[in-house]
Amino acid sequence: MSQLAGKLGIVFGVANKRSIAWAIAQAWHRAGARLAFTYQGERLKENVEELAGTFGADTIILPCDVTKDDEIARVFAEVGAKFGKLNLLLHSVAFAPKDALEGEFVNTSREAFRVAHDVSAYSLVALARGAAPFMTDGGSIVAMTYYGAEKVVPHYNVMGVAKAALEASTRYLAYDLGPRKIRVNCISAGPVNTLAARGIAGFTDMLKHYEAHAPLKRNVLPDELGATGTFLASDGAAAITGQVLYVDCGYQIMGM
């Protein structure tokens, strides 16, 4: 039997076929899960509809701006009505103004700091709160993070601070939701050439640096992130919660 046969999930954060969220969604689908998708803004609607449509014409696809509580509530009301319950949630949502990902962190504006934390960290809290009432049989919430939450990565700037908040939120959510058998974990992926990543100054150099210094001497592949996402969603990870799993070809262990 497939690892996720009969599981029902919702995916936040697909932008295009290069998205980490799409790699994990594909893996969940192959493992037997039925998924709903959201998209942020009309600009991404066509991409998400085209991709999610490959899972079947009846795939649920809904707009959702994660900074708006009324939109989050509507998404869970509609998905809950159609699915009846939820088992899985993928949070692959992050944003900071472009000028905050250039130059020095000390120059981060108050507004850029607020936006980065609202979209990239608080949204996990809001989505977990919305999903929890539908995870009546327990569930798995998976969020995407990055090493810049732990160590300084030049130009990652305020996004690193927001990812640190995301990781801390994961631990507190894991504690709160544990009695309901809902697990909350993060995957800390090595750099992947996604739409969001290309907005970080010096990203190409980052890819080369990881390849040179990671123990496996290469960068992580999207399919490998999909496999980890499937593991965290499965019963094989039933005793894992509040954790950050590094899927970065070993880069995180290196001191120099």
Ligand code: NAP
Given for the second form:
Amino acid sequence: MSQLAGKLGIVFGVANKRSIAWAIAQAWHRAGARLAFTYQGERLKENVEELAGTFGADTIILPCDVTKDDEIARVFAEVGAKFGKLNLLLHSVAFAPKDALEGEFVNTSREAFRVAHDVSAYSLVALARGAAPFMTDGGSIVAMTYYGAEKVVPHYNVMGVAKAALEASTRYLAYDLGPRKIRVNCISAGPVNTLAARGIAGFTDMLKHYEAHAPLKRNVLPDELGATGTFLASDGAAAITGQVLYVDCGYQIMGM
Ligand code: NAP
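Okay, that was the form predicted alone. Show me the form predicted in complex with this ligand next.
Entire complex below, previous chain first.
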């Protein structure tokens, strides 16, 4: 398995071993990529160092709050200087204030709406802009999204609206960056039990609902997201850009 041999990548969004970013990072690493990692704030530093450290003591690990332009600039300056170029970027970052993920969407505050879109959607634009100058041989940018972008999923609320912005941003970025052979795609994952997911009211019921109603009668496994992430990063996906790929055991096709 050396589909990504020689590729250099950066991963945003590892919080702990359950993070989807960690599943995809492990798959990219197994496929031969060399990776840099970022974490948000000191709270997660130790977690990320422990996980990413298993890839080698020289693994680059840097702080990056994706709402801060100066931190984004510093990350790409440092990674660019150490790697010389970049081939892969994983955006696996999302946040909305907890009270916006309960109750009614109609009550979403201006501030919750702003924060959710800043962290979960605008950040893809900012990171793509930071990475593009280093993707001199072309590249693959992969972002994580969810079905709540296109259909109403109770409690997902403002995060669904932010994911719709993320998916639309993916298409506009794919158009802008295509001439530079930089591809931009989203993986729309079925529910996975992670820290972020547990912030959504009724998340356990969502897992049960998928198991009962998805054509494959089960939930997606993190390793399966890793495999799709590797495919999108590989030359096998060289003609795929601007897409949302559903990795949800088929749930998205169902009408009822
Ligand atoms: P996770 O492990 O909690 O990862 C979310 C990551 O976003 C965390 O590392 C979190 O750091 C980071 N983050 C939040 N605000 C940030 C900021 N301002 N700057 C930098 N990083 C920030 O949960 P996950 O489920 O793997 O989520 C990863 C992605 O998959 C998200 O885009 C999510 O919407 C998407 N997704 C998840 C599911 C699911 O069911 N789990 C399904 C479809 C799509 P902190 O912990 O410090 O906030």
